[in-house]
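This document starts with one chain, in the form predicted alone, laid out as structure tokens.
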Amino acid sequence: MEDKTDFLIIGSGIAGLSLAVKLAPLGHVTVVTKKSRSDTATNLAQGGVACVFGPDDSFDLHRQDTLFAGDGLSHEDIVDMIVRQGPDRIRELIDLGVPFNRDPEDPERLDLGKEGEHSRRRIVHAEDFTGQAIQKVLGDKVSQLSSVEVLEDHIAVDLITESKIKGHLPDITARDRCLGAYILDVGTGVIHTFLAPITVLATGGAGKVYLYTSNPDVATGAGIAMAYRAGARVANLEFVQFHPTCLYHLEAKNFLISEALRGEGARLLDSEFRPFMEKYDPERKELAGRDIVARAIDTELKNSGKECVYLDISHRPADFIQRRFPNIYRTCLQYGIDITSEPIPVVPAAHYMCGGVVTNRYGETDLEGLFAVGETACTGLHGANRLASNSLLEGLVMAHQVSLRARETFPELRSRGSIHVPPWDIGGAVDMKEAILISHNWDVIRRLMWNYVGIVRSTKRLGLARERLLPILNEIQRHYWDYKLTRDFIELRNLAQVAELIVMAASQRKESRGGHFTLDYPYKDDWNWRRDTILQKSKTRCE
């Protein structure tokens, strides 16, 4: 079944929906999303959006903090562009109705929080459920636009490219072109052929590759896997950021304890309730980078044999905690933890993919007509490690950049002659009767990645991971044409693909940098040397 649209956006987080709003005046926009439109990492984001608004802040300071966090691999020009656009993008959200907190002493100003590695208070937030507030406002706005259609429970199978259409011989001197994507309607089991002059990957990250993650279940690296299979470059996939503090509780799932708590003075304690961060970063302690804090906790757990450490903010006034962190306070209370009077048990978890599909400053990939935005993309902003709360900022700014380029290229791409694209051919595929084929491999991959390709790595562990992934990848490939596709099987295929790419990338990097730490190539922990070196060499490219 063939469907045509002007703009096909795959993903419904902050990048996908804000882009849909901007593209709506240009033509028909189709947004497809795996589950409901609110099943996104954006909806789970607590901290806020990093943006220069404070009287003591500057674009240069935000830029330097981002470059330092990126450990020398950020693109200086991209960092500068995104940081400078931040205030305008935040004002757009305010105009749409996002209820960002105001300074209690001056309601004309935004209330600004602080997080790790930020030299100033610059986190614009809506209590401690900023992502949820943004997701709701953007979702409501999209619902009001007649030119935007959101298809829930639709999952992309593969991109359609000009070079892979049987019987069609494209110009070998030209760039390959993306024509759309094959999309599975989960409810009916029908795979639709969606054709569009412009296709945008806004599918989020790949946290579900790991056993423990703060990400939603949909974060299986779909956009990265599809782009790679279609021939687009991917980069920096070894740089998986592990958030230091997820709630440790048998009944809790994926609940993040925001870095904003540490920004407001929360302390990390070991199993004997003793502070320990001074051992790992005497100057910044709890406000060190996420890679430093996550490794510190990992070391403490391995040395003690315990299952968690603790985050304590109970020394702050109870009314302040309840007012500043109402979501975290209420959620922890549901699990019997009163954060106003006792510490929170926490563990690290896979949180953010710093790499992704390589794009330019307008979100364009190697394939004509294909863009990538948000966590799916590798723009060069994050380098080897993302600065806290720069993710929502990047999603907003790069969606704006994509909209600018789409305005320029859409008329010409739409005027191209049509190419016959064959419908999805199920051949002799039959229903998969044994779901254990999927669930078993899913579990094996996630445990394998957590144990061998996690916070601390080694050449031997990476080699074992690659060796054990290969038979799973071969099995998935055999089953791919034997069974009718389901959402679970598509996600397993993407998960396995991205797992292999992470292992390959990690194996090729013979150094420790940012989110990639290997025992075989430990780096210097001289912070003054690191900062000076990184800022001097900030033009290193993300390739």
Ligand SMILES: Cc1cc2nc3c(=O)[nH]c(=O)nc-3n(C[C@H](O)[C@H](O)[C@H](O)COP(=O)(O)OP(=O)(O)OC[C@H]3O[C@@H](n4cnc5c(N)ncnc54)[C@H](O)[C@@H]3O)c2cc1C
The other form holds:
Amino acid sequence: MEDKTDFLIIGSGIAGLSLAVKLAPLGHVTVVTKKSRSDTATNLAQGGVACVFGPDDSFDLHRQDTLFAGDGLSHEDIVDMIVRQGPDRIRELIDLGVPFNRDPEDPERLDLGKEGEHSRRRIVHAEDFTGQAIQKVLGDKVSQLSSVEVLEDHIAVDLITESKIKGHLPDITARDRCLGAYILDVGTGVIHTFLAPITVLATGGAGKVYLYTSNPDVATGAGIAMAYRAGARVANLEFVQFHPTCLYHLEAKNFLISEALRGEGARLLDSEFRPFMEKYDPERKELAGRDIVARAIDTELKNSGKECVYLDISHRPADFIQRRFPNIYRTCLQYGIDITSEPIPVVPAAHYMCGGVVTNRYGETDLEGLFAVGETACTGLHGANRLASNSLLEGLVMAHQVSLRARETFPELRSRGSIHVPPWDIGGAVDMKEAILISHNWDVIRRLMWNYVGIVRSTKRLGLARERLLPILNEIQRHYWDYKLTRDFIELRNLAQVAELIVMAASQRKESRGGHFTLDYPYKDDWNWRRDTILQKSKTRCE
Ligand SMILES: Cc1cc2nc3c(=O)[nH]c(=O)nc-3n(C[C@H](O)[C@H](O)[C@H](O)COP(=O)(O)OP(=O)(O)OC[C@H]3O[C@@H](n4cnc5c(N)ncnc54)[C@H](O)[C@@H]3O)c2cc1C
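Show the form predicted in complex with this ligand, please, the one above being the form predicted alone.
Following is the full complex, with the preceding chain placed first.
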């Protein structure tokens, strides 16, 4: 079945929906999303959006903090652009109705939270369910726009490119073009051919590649895998950010304990309830970068053989905790933990993919007509590690940037002659009767990645991971055309692909940097030296 649209957006998080709102006046926008529209990482975001609003803050300070976190690999021009656009994009959200908290002393001002590695209070938030508030307002807005349709339970299988359809490009130097995507309607099992002058990957992260993750089930790296298969560059995939503090409880699935707790004074305690961060970062302690805190916890757990460490905010007044962190307070209470009077058991978990599909400052990828935005993209903002709360900001700003370029290129791309695209051919594919084939491989990949390609890596472990992934990749490849595609099978294929890419990227990096730490190439220098060098480098470039 062939469907035509002007703009095909794959994904309904902050990136996909805020872009849909901006493209709506230009033509027909189709948003496909593989579950319900609010099954997104966006919906889970607690802390907020980093943005310069404070009287003691400046774009330069936000820029510097982002560059420090990025450990020398962030692109300064992109950092600068994203930081500077922040306030305008936040005002747009306020105009749409997002109920960001106001400063209790001065309601004209926004209430600003503090998080690790931020030198100022700059986290704009809606209590501690900021993402949910944004997701709801964007979802409601999109429902009111007649030119936007959202197709739930539709999962993208692969991108359609000119070279694949024609079997070749006009010449070796020609740029390939994206023509749309094959999309499986999960309800009917039919794979549709969606054609669009402009296709946008807004598929979020890849946390489900790891056994322990804060990410929702939808985060299976689809955009990265599809773009890679279509021939677009992907980069920085070794830089997986591990969040130091996910709730450790047998019944809790992926519940994050926001960084904002440490921003408000929460201490990390070992199994004997002794603070330990001073050993690892005497200056910043709990407010050190996420990679440092996650590694410190990993070391404590490996040394003690215990299952978890503890995060304690109970020294703050109970009414403050309940007011500032209602979501975390209520959720922990549901599991029998009263955070106003006792410490919270926590473990680190895969949280954010700093790398992704390489884009320029307008979200354009290597393929004409193909954009990437949000967590799936690698714009150069995060470098080797993401500064907390910079990702919602990036999603918003880059969606705006994509809309600007789409506005320019859409008429020309639309006017190109159409190419006949054959429908998806299921050939002799049969129903897969044994779901165990998928769930077993899924489980193997996630354990392998956690144990061998996790917070602390080594050349040997990476080699073993690659060896063990190869037979799984071959098996998936062998069976790909034998069975009718299902959501689980599509996800497994993407997950395996992204796992392999992470291992390849990690193996190539012969140093420890940002979110990538390997025992074979430990950090050569201490934090203060690295920070001064990054600052010096950035100053020299700006002069
Ligand atoms: C628990 C948690 C807390 C966080 N807190 C913060 C925070 O406080 N501040 C901050 O800045 N960042 C935070 N982050 C990170 C931030 O939420 C994400 O990086 C951001 O929301 C990503 O937005 P996105 O639009 O790129 O992707 P998402 O919001 O994840 O949306 C991805 C969309 O793509 C769809 N999709 C995926 N694959 C396919 C496919 N093949 N076909 C069709 N649809 C597909 C999904 O169904 C989903 O709709 C947090 C993340 C988590 C998990």
